[in-house]
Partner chain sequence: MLDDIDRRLLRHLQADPAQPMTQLAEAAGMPLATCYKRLDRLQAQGVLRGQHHTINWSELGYGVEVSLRLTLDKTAPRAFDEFLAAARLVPEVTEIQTFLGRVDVRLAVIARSMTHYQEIYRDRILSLPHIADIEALMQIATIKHQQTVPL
Amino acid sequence: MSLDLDATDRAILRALQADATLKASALGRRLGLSQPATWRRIKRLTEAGVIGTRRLDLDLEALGFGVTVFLGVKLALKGRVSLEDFERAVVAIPEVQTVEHVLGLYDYRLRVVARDLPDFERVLRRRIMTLPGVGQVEANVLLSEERRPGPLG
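Coordinates for the sequence given above, by itself, in the form predicted together with the partner chain:
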């Protein structure tokens, strides 16, 4: 069951998608709403689970993480290695930011951060290629990325 949103709700979601630190008062002023009315709407959207987690936007390069790689991983021994074993091991790798179970050419999609290409090679050889059941791996180095607001227009 999905929530019905009006134009104001959508404007609130768009604003929080861009800046999670916005207070209800500032957001309300922007939308021509009172602070309590804005707060009530945010509360409703939060309780419905529509507003997700808060994330930092960091300059990864300045922090020494110059390389982000998307990996497509195919499991080699399906049936013999349980998906749980693979998943338990892969989520424990600190350089692995996201793990998605997918259907298609690959079984898993991973997002990996590393300091540079030699560091990525180390993560790939020592941590990814040694995962239980891992088969073919395809790497694509991230050049640019943008988040879009999605269908909130």
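Next up, can you give the form predicted alone of this protein, since the form predicted together with the partner chain came first?
Keep in mind that what follows is only the chain, not its partners or any molecules around it.
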């Protein structure tokens, strides 16, 4: 289902993307809309699936997780271990923040956080390399990150 978005819808989405905690009343004041009109638009966008789950963005470094590593994981024998078995096992590892099934050189891309490099090595050796079907793994340590909003036009 494709939803036609007008300039006000896009303004609401940009504002909520920057701060998902904004209440409809504050957002309405910012955009020159009443609270009920803003709430109806947010409800319509949510029901259409344009707005998904609202999440809390934690500062991982402040919580003691100073290292982020992206792992490319190629499964060794796809026939013997199902993708579901690998996925079920990998999502149970608390340090794994995202699991993406991708097309390309690797089968999966993982975002892993750790307290420091020795902690990452522990997670890699004891948790990730022991997962069912894991073959080749490539690690890329995150040096910096710039977050950009999506293409709202």
